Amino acid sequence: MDFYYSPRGSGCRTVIMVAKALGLELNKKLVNTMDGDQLKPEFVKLNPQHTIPTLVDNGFSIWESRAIVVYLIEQYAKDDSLFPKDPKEQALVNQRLYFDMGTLYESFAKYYYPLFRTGKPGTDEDFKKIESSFEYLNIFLEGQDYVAGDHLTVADIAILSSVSTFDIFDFDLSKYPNVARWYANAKKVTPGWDENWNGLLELKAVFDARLSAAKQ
(Lines of atoms letter the chains of each structure in order from A and count residues from 1; the text may use other names and numbers.)
(Lines give C-alpha, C1' and ligand atoms only; values in the text may rest on other atoms or scores of the structure.)
Protein backbone atom coordinates (compact mmCIF):
# COMPACT_ATOMS: atom_id res chain seq x y z
CA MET A 1 0.00 0.00 0.00
CA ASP A 2 1.22 3.49 -0.87
CA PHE A 3 1.58 6.00 1.94
CA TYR A 4 1.97 9.67 1.02
CA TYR A 5 3.48 11.48 3.95
CA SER A 6 6.06 13.72 5.57
CA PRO A 7 8.03 12.34 8.53
CA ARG A 8 7.51 15.66 10.27
CA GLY A 9 3.71 15.51 10.33
CA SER A 10 1.99 14.40 13.53
CA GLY A 11 -0.75 12.53 11.69
CA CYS A 12 1.79 10.88 9.43
CA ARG A 13 3.76 9.69 12.43
CA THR A 14 0.58 8.29 13.98
CA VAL A 15 -0.05 6.15 10.91
CA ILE A 16 3.56 4.94 10.87
CA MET A 17 3.36 3.80 14.49
CA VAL A 18 0.00 2.05 14.02
CA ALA A 19 1.27 0.30 10.89
CA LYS A 20 4.28 -0.84 12.88
CA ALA A 21 2.03 -2.20 15.63
CA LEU A 22 0.09 -4.13 12.98
CA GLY A 23 3.21 -5.47 11.27
CA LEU A 24 2.30 -3.72 8.01
CA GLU A 25 4.81 -2.51 5.44
CA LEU A 26 4.06 0.91 3.99
CA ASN A 27 5.40 1.95 0.59
CA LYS A 28 6.35 5.43 1.76
CA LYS A 29 6.13 8.25 -0.76
CA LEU A 30 7.55 11.51 0.51
CA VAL A 31 5.41 14.58 -0.19
CA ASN A 32 7.29 17.87 0.00
CA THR A 33 4.56 20.36 0.80
CA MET A 34 7.04 23.25 0.65
CA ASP A 35 7.57 22.46 -3.02
CA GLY A 36 3.86 21.99 -3.66
CA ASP A 37 3.96 18.23 -4.27
CA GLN A 38 0.48 17.97 -2.75
CA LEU A 39 -0.93 20.20 -5.51
CA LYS A 40 0.25 18.10 -8.41
CA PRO A 41 -2.67 16.75 -10.49
CA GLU A 42 -1.76 13.12 -9.85
CA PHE A 43 -1.94 13.67 -6.08
CA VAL A 44 -5.11 15.77 -6.18
CA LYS A 45 -6.70 12.91 -8.10
CA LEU A 46 -6.02 10.66 -5.11
CA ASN A 47 -7.05 13.24 -2.53
CA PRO A 48 -8.99 16.32 -3.68
CA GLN A 49 -8.27 17.98 -0.33
CA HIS A 50 -4.55 17.52 -1.17
CA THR A 51 -3.59 16.76 2.43
CA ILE A 52 -1.17 14.35 4.03
CA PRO A 53 -1.17 11.68 5.20
CA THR A 54 -2.95 9.87 2.39
CA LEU A 55 -3.10 6.09 2.05
CA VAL A 56 -3.86 4.16 -1.13
CA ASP A 57 -4.58 0.47 -0.53
CA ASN A 58 -5.35 -1.56 -3.65
CA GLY A 59 -6.91 1.45 -5.31
CA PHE A 60 -8.80 2.61 -2.21
CA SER A 61 -7.72 6.13 -1.24
CA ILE A 62 -8.27 7.43 2.27
CA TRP A 63 -6.95 10.48 4.14
CA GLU A 64 -7.18 12.05 7.60
CA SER A 65 -4.80 10.20 9.91
CA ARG A 66 -7.35 8.96 12.44
CA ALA A 67 -9.58 7.60 9.66
CA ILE A 68 -6.54 5.90 8.11
CA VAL A 69 -5.47 4.16 11.31
CA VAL A 70 -8.97 2.90 12.12
CA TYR A 71 -9.22 1.56 8.56
CA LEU A 72 -5.87 -0.22 8.87
CA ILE A 73 -6.85 -1.79 12.18
CA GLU A 74 -10.27 -2.95 11.03
CA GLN A 75 -8.87 -4.26 7.76
CA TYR A 76 -5.66 -5.91 8.94
CA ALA A 77 -5.51 -6.34 12.73
CA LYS A 78 -5.42 -9.90 14.07
CA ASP A 79 -7.50 -8.85 17.10
CA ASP A 80 -9.40 -5.84 18.39
CA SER A 81 -6.97 -4.74 21.09
CA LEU A 82 -6.01 -1.47 19.36
CA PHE A 83 -9.61 -0.57 18.49
CA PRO A 84 -12.10 -2.55 20.60
CA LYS A 85 -15.32 -3.89 19.10
CA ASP A 86 -17.25 -3.51 22.35
CA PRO A 87 -19.43 -0.40 21.78
CA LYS A 88 -18.60 1.29 25.09
CA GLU A 89 -14.88 0.58 24.89
CA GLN A 90 -14.82 1.73 21.28
CA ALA A 91 -16.74 4.89 22.17
CA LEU A 92 -14.10 5.77 24.76
CA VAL A 93 -11.32 5.27 22.22
CA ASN A 94 -13.20 7.43 19.72
CA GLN A 95 -13.76 10.14 22.31
CA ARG A 96 -10.02 10.30 22.97
CA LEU A 97 -9.27 10.38 19.23
CA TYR A 98 -11.68 13.29 18.77
CA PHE A 99 -10.22 15.01 21.82
CA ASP A 100 -6.78 14.64 20.28
CA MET A 101 -7.94 16.08 16.95
CA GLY A 102 -10.25 18.85 18.12
CA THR A 103 -8.71 19.93 21.42
CA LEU A 104 -5.15 18.74 22.09
CA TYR A 105 -3.50 18.99 18.69
CA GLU A 106 -5.72 21.92 17.74
CA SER A 107 -4.23 23.85 20.65
CA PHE A 108 -0.74 23.04 19.38
CA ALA A 109 -1.62 24.30 15.91
CA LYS A 110 -3.10 27.57 17.16
CA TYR A 111 -0.11 28.44 19.32
CA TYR A 112 2.90 26.93 17.54
CA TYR A 113 2.07 27.07 13.82
CA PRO A 114 2.49 30.87 13.71
CA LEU A 115 6.13 30.33 14.70
CA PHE A 116 6.74 28.70 11.32
CA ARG A 117 5.15 31.61 9.45
CA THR A 118 6.13 34.66 11.49
CA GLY A 119 8.74 33.55 14.02
CA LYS A 120 6.33 34.40 16.83
CA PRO A 121 3.92 32.10 18.69
CA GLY A 122 0.20 32.57 19.16
CA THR A 123 -1.42 34.60 21.90
CA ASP A 124 -1.45 34.11 25.66
CA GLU A 125 -5.03 32.94 25.28
CA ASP A 126 -3.87 30.32 22.78
CA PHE A 127 -1.31 29.08 25.31
CA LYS A 128 -4.00 28.84 27.98
CA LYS A 129 -5.90 26.47 25.68
CA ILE A 130 -2.82 24.25 25.59
CA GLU A 131 -2.70 24.23 29.37
CA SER A 132 -6.40 23.39 29.66
CA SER A 133 -5.96 20.58 27.10
CA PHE A 134 -3.23 19.04 29.22
CA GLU A 135 -5.28 19.50 32.36
CA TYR A 136 -8.07 17.47 30.74
CA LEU A 137 -5.62 14.79 29.63
CA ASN A 138 -4.17 14.68 33.12
CA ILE A 139 -7.67 14.02 34.48
CA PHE A 140 -8.30 11.27 31.91
CA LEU A 141 -5.13 9.55 33.09
CA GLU A 142 -5.84 9.68 36.83
CA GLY A 143 -5.17 6.14 38.05
CA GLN A 144 -4.79 4.97 34.45
CA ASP A 145 -1.76 3.69 32.54
CA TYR A 146 -3.46 4.19 29.16
CA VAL A 147 -5.75 6.89 27.83
CA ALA A 148 -8.70 4.63 26.99
CA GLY A 149 -8.97 1.45 29.02
CA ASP A 150 -6.41 -0.89 30.54
CA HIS A 151 -4.13 -1.50 27.54
CA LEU A 152 -2.54 0.26 24.58
CA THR A 153 -5.04 1.41 21.95
CA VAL A 154 -4.93 3.55 18.85
CA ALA A 155 -5.93 6.48 21.08
CA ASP A 156 -2.64 6.19 22.98
CA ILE A 157 -0.71 6.17 19.72
CA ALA A 158 -2.45 9.24 18.30
CA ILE A 159 -2.09 11.18 21.54
CA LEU A 160 1.54 10.06 21.85
CA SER A 161 2.21 11.62 18.46
CA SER A 162 0.68 14.89 19.65
CA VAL A 163 2.28 14.98 23.10
CA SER A 164 5.71 14.21 21.68
CA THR A 165 5.27 17.14 19.30
CA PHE A 166 4.74 19.41 22.29
CA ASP A 167 7.78 17.78 23.90
CA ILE A 168 10.08 18.68 21.00
CA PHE A 169 9.10 22.32 21.54
CA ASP A 170 10.07 22.07 25.21
CA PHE A 171 6.56 22.28 26.65
CA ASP A 172 6.81 21.52 30.37
CA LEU A 173 5.04 18.20 30.91
CA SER A 174 6.12 17.99 34.55
CA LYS A 175 3.17 20.19 35.52
CA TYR A 176 0.92 17.29 34.56
CA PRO A 177 2.22 14.27 36.50
CA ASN A 178 -0.26 11.76 35.13
CA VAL A 179 0.57 12.78 31.57
CA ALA A 180 4.30 12.66 32.28
CA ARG A 181 3.97 9.17 33.76
CA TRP A 182 1.88 7.96 30.83
CA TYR A 183 4.26 9.53 28.31
CA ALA A 184 7.31 7.80 29.81
CA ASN A 185 5.56 4.45 29.52
CA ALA A 186 4.03 5.08 26.09
CA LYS A 187 7.46 5.77 24.60
CA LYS A 188 8.59 2.35 25.79
CA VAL A 189 5.61 0.26 24.71
CA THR A 190 4.57 1.85 21.41
CA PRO A 191 5.99 0.23 18.26
CA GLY A 192 7.63 2.72 15.92
CA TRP A 193 8.52 5.24 18.63
CA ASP A 194 12.05 5.69 17.24
CA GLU A 195 10.75 6.65 13.79
CA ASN A 196 8.31 9.05 15.42
CA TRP A 197 11.13 10.74 17.31
CA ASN A 198 13.36 10.95 14.23
CA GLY A 199 10.55 12.74 12.41
CA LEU A 200 10.25 15.15 15.31
CA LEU A 201 13.96 15.92 15.16
CA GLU A 202 13.49 16.83 11.50
CA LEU A 203 10.59 19.10 12.45
CA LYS A 204 12.67 20.82 15.13
CA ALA A 205 15.54 21.35 12.69
CA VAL A 206 13.21 23.03 10.20
CA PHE A 207 11.76 25.22 12.93
CA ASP A 208 15.18 26.24 14.26
CA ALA A 209 16.35 27.14 10.75
CA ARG A 210 13.30 29.31 10.12
CA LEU A 211 13.53 31.00 13.49
CA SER A 212 17.19 31.76 12.85
CA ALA A 213 16.39 33.22 9.44
CA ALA A 214 13.58 35.34 10.90
CA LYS A 215 15.98 36.90 13.42
CA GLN A 216 18.49 37.94 10.77
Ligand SMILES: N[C@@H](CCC(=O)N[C@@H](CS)C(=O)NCC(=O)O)C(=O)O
Second form
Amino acid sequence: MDFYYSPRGSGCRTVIMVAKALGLELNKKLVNTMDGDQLKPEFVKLNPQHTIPTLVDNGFSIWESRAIVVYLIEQYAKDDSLFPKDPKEQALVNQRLYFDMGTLYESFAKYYYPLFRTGKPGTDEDFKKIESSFEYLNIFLEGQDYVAGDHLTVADIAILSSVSTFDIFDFDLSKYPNVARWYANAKKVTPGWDENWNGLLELKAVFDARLSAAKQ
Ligand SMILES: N[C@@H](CCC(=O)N[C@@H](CS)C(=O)NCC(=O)O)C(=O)O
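Just the form predicted on its own so far, so send over the form predicted in complex with the named molecule.
What follows is the whole complex; the chain from before opens it.
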Protein backbone atom coordinates (compact mmCIF):
# COMPACT_ATOMS: atom_id res chain seq x y z
CA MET A 1 0.00 0.00 0.00
CA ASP A 2 1.17 3.51 -0.82
CA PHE A 3 1.92 5.82 2.06
CA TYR A 4 2.29 9.54 1.31
CA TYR A 5 4.19 11.10 4.15
CA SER A 6 7.04 13.07 5.61
CA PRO A 7 9.21 11.53 8.34
CA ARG A 8 8.81 14.80 10.26
CA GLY A 9 4.99 14.93 10.53
CA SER A 10 3.37 13.89 13.79
CA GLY A 11 0.47 12.02 12.14
CA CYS A 12 2.90 10.39 9.70
CA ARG A 13 5.01 9.11 12.59
CA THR A 14 1.89 7.67 14.26
CA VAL A 15 1.11 5.66 11.12
CA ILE A 16 4.72 4.47 10.81
CA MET A 17 4.69 3.15 14.40
CA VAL A 18 1.30 1.45 14.08
CA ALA A 19 2.30 -0.17 10.76
CA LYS A 20 5.44 -1.45 12.47
CA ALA A 21 3.38 -2.85 15.36
CA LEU A 22 1.22 -4.67 12.80
CA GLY A 23 4.20 -5.90 10.77
CA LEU A 24 2.90 -4.09 7.65
CA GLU A 25 5.18 -2.93 4.84
CA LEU A 26 4.40 0.59 3.60
CA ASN A 27 5.40 1.74 0.14
CA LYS A 28 6.65 5.14 1.30
CA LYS A 29 6.27 8.14 -0.97
CA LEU A 30 7.88 11.29 0.32
CA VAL A 31 5.77 14.47 0.09
CA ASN A 32 7.58 17.72 0.71
CA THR A 33 4.90 20.13 1.92
CA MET A 34 7.43 22.99 2.05
CA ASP A 35 7.81 22.61 -1.73
CA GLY A 36 4.03 22.32 -2.19
CA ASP A 37 4.13 18.67 -3.39
CA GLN A 38 0.74 18.10 -1.73
CA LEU A 39 -0.92 20.64 -4.04
CA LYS A 40 -0.01 18.77 -7.23
CA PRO A 41 -3.15 17.61 -9.12
CA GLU A 42 -2.21 13.93 -8.87
CA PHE A 43 -2.08 14.18 -5.07
CA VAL A 44 -5.24 16.31 -4.73
CA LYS A 45 -7.02 13.58 -6.71
CA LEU A 46 -6.12 11.13 -3.92
CA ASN A 47 -6.86 13.55 -1.08
CA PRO A 48 -8.79 16.75 -1.90
CA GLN A 49 -7.84 18.06 1.55
CA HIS A 50 -4.16 17.73 0.47
CA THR A 51 -2.81 16.61 3.83
CA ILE A 52 -0.24 14.03 4.81
CA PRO A 53 -0.35 11.33 5.94
CA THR A 54 -2.48 9.78 3.19
CA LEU A 55 -2.73 6.04 2.64
CA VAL A 56 -3.83 4.35 -0.57
CA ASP A 57 -4.62 0.68 -0.06
CA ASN A 58 -5.54 -1.05 -3.27
CA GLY A 59 -7.28 2.04 -4.65
CA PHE A 60 -8.88 2.97 -1.33
CA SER A 61 -7.64 6.40 -0.26
CA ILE A 62 -7.82 7.48 3.38
CA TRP A 63 -6.32 10.38 5.32
CA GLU A 64 -6.35 11.79 8.88
CA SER A 65 -3.68 9.87 10.76
CA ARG A 66 -5.94 8.50 13.50
CA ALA A 67 -8.51 7.29 10.95
CA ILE A 68 -5.69 5.66 8.96
CA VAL A 69 -4.34 3.73 11.94
CA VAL A 70 -7.78 2.51 13.04
CA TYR A 71 -8.38 1.35 9.45
CA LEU A 72 -5.05 -0.51 9.37
CA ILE A 73 -5.84 -2.29 12.62
CA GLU A 74 -9.43 -3.18 11.66
CA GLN A 75 -8.28 -4.44 8.28
CA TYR A 76 -5.00 -6.19 9.12
CA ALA A 77 -4.48 -6.81 12.87
CA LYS A 78 -4.39 -10.42 14.06
CA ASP A 79 -6.19 -9.49 17.30
CA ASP A 80 -7.98 -6.51 18.81
CA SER A 81 -5.38 -5.50 21.39
CA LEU A 82 -4.42 -2.18 19.72
CA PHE A 83 -8.07 -1.20 19.12
CA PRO A 84 -10.37 -3.27 21.37
CA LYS A 85 -13.72 -4.50 20.07
CA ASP A 86 -15.41 -4.19 23.48
CA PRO A 87 -17.59 -1.04 23.18
CA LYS A 88 -16.48 0.51 26.47
CA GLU A 89 -12.79 -0.27 25.99
CA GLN A 90 -13.00 1.04 22.44
CA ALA A 91 -14.83 4.19 23.59
CA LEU A 92 -11.99 4.96 25.97
CA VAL A 93 -9.43 4.53 23.19
CA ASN A 94 -11.51 6.81 20.95
CA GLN A 95 -11.83 9.42 23.70
CA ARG A 96 -8.03 9.50 24.04
CA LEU A 97 -7.58 9.71 20.25
CA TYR A 98 -9.99 12.67 20.05
CA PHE A 99 -8.26 14.24 23.06
CA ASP A 100 -4.95 13.85 21.22
CA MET A 101 -6.25 15.49 18.06
CA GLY A 102 -8.49 18.21 19.49
CA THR A 103 -6.71 19.15 22.70
CA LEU A 104 -3.13 17.90 23.10
CA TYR A 105 -1.75 18.20 19.56
CA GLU A 106 -3.95 21.23 18.94
CA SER A 107 -2.20 22.98 21.85
CA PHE A 108 1.16 22.18 20.24
CA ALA A 109 0.03 23.60 16.92
CA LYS A 110 -1.34 26.83 18.45
CA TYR A 111 1.82 27.63 20.37
CA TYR A 112 4.66 26.15 18.28
CA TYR A 113 3.51 26.53 14.66
CA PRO A 114 3.92 30.35 14.77
CA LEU A 115 7.53 29.69 15.83
CA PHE A 116 8.09 27.83 12.53
CA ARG A 117 6.49 30.61 10.53
CA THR A 118 7.58 33.79 12.29
CA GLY A 119 10.27 32.81 14.81
CA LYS A 120 7.90 33.81 17.65
CA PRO A 121 5.75 31.39 19.64
CA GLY A 122 2.03 31.77 20.40
CA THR A 123 0.64 33.73 23.35
CA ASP A 124 0.82 33.00 27.10
CA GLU A 125 -2.81 31.92 26.79
CA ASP A 126 -1.75 29.36 24.15
CA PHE A 127 0.99 28.09 26.46
CA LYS A 128 -1.58 27.64 29.26
CA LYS A 129 -3.56 25.36 26.92
CA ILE A 130 -0.47 23.15 26.63
CA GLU A 131 -0.14 23.03 30.40
CA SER A 132 -3.80 22.15 30.91
CA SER A 133 -3.57 19.41 28.24
CA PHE A 134 -0.64 17.86 30.10
CA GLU A 135 -2.49 18.20 33.40
CA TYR A 136 -5.40 16.23 31.93
CA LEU A 137 -3.11 13.58 30.50
CA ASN A 138 -1.40 13.33 33.87
CA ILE A 139 -4.79 12.67 35.50
CA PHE A 140 -5.70 10.02 32.88
CA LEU A 141 -2.45 8.24 33.72
CA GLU A 142 -2.86 8.22 37.51
CA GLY A 143 -2.14 4.63 38.56
CA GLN A 144 -2.11 3.57 34.87
CA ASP A 145 0.74 2.32 32.67
CA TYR A 146 -1.17 3.00 29.43
CA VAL A 147 -3.45 5.84 28.37
CA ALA A 148 -6.54 3.65 27.81
CA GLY A 149 -6.89 0.41 29.73
CA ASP A 150 -4.18 -1.96 30.90
CA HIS A 151 -2.16 -2.51 27.73
CA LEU A 152 -0.67 -0.67 24.75
CA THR A 153 -3.32 0.62 22.34
CA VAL A 154 -3.38 2.85 19.29
CA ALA A 155 -4.14 5.76 21.67
CA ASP A 156 -0.74 5.33 23.34
CA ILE A 157 0.94 5.40 19.94
CA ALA A 158 -0.85 8.56 18.74
CA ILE A 159 -0.19 10.30 22.05
CA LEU A 160 3.44 9.11 22.00
CA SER A 161 3.85 10.82 18.65
CA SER A 162 2.46 14.08 20.09
CA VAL A 163 4.31 13.97 23.42
CA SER A 164 7.64 13.22 21.70
CA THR A 165 7.03 16.26 19.48
CA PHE A 166 6.79 18.42 22.62
CA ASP A 167 9.89 16.65 23.96
CA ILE A 168 12.09 17.50 20.98
CA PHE A 169 11.14 21.15 21.54
CA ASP A 170 12.33 20.83 25.15
CA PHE A 171 8.93 21.08 26.80
CA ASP A 172 9.49 20.15 30.46
CA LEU A 173 7.63 16.90 31.15
CA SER A 174 8.99 16.54 34.69
CA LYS A 175 6.10 18.65 36.05
CA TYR A 176 3.75 15.84 34.99
CA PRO A 177 5.19 12.74 36.73
CA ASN A 178 2.60 10.26 35.46
CA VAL A 179 3.20 11.45 31.89
CA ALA A 180 6.98 11.26 32.33
CA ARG A 181 6.71 7.70 33.69
CA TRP A 182 4.34 6.64 30.88
CA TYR A 183 6.58 8.28 28.25
CA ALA A 184 9.72 6.45 29.47
CA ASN A 185 7.87 3.13 29.14
CA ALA A 186 6.04 3.93 25.88
CA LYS A 187 9.38 4.72 24.18
CA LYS A 188 10.61 1.24 25.14
CA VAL A 189 7.55 -0.80 24.23
CA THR A 190 6.34 0.91 21.05
CA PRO A 191 7.56 -0.66 17.79
CA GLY A 192 9.07 1.94 15.46
CA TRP A 193 10.07 4.36 18.22
CA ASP A 194 13.53 4.84 16.65
CA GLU A 195 12.02 5.87 13.32
CA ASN A 196 9.74 8.30 15.18
CA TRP A 197 12.73 9.86 16.95
CA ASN A 198 14.79 10.10 13.74
CA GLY A 199 11.90 11.99 12.12
CA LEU A 200 11.84 14.35 15.07
CA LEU A 201 15.59 14.98 14.82
CA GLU A 202 14.99 15.92 11.18
CA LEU A 203 12.14 18.23 12.18
CA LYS A 204 14.31 19.94 14.81
CA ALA A 205 17.17 20.41 12.32
CA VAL A 206 14.81 22.06 9.79
CA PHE A 207 13.39 24.24 12.55
CA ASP A 208 16.82 25.32 13.85
CA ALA A 209 17.97 26.16 10.30
CA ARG A 210 14.84 28.28 9.75
CA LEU A 211 15.25 30.08 13.04
CA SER A 212 18.87 30.98 12.41
CA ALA A 213 18.02 32.15 8.86
CA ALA A 214 15.22 34.34 10.32
CA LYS A 215 17.69 35.92 12.75
CA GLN A 216 20.14 36.94 10.01
N1 LIG B 1 -5.13 15.98 11.63
C2 LIG B 1 -4.37 15.63 10.44
C3 LIG B 1 -3.33 16.70 10.17
C4 LIG B 1 -2.77 16.59 8.78
C5 LIG B 1 -1.94 17.80 8.41
O6 LIG B 1 -2.37 18.95 8.60
N7 LIG B 1 -0.75 17.56 7.82
C8 LIG B 1 0.11 18.64 7.41
C9 LIG B 1 1.56 18.25 7.56
S10 LIG B 1 1.99 17.71 9.17
C11 LIG B 1 -0.10 18.88 5.92
O12 LIG B 1 -0.29 17.95 5.18
N13 LIG B 1 -0.06 20.14 5.49
C14 LIG B 1 -0.14 20.48 4.11
C15 LIG B 1 -1.44 21.12 3.70
O16 LIG B 1 -2.38 21.19 4.53
O17 LIG B 1 -1.51 21.57 2.54
C18 LIG B 1 -3.73 14.24 10.62
O19 LIG B 1 -3.47 13.86 11.76
O20 LIG B 1 -3.53 13.54 9.63
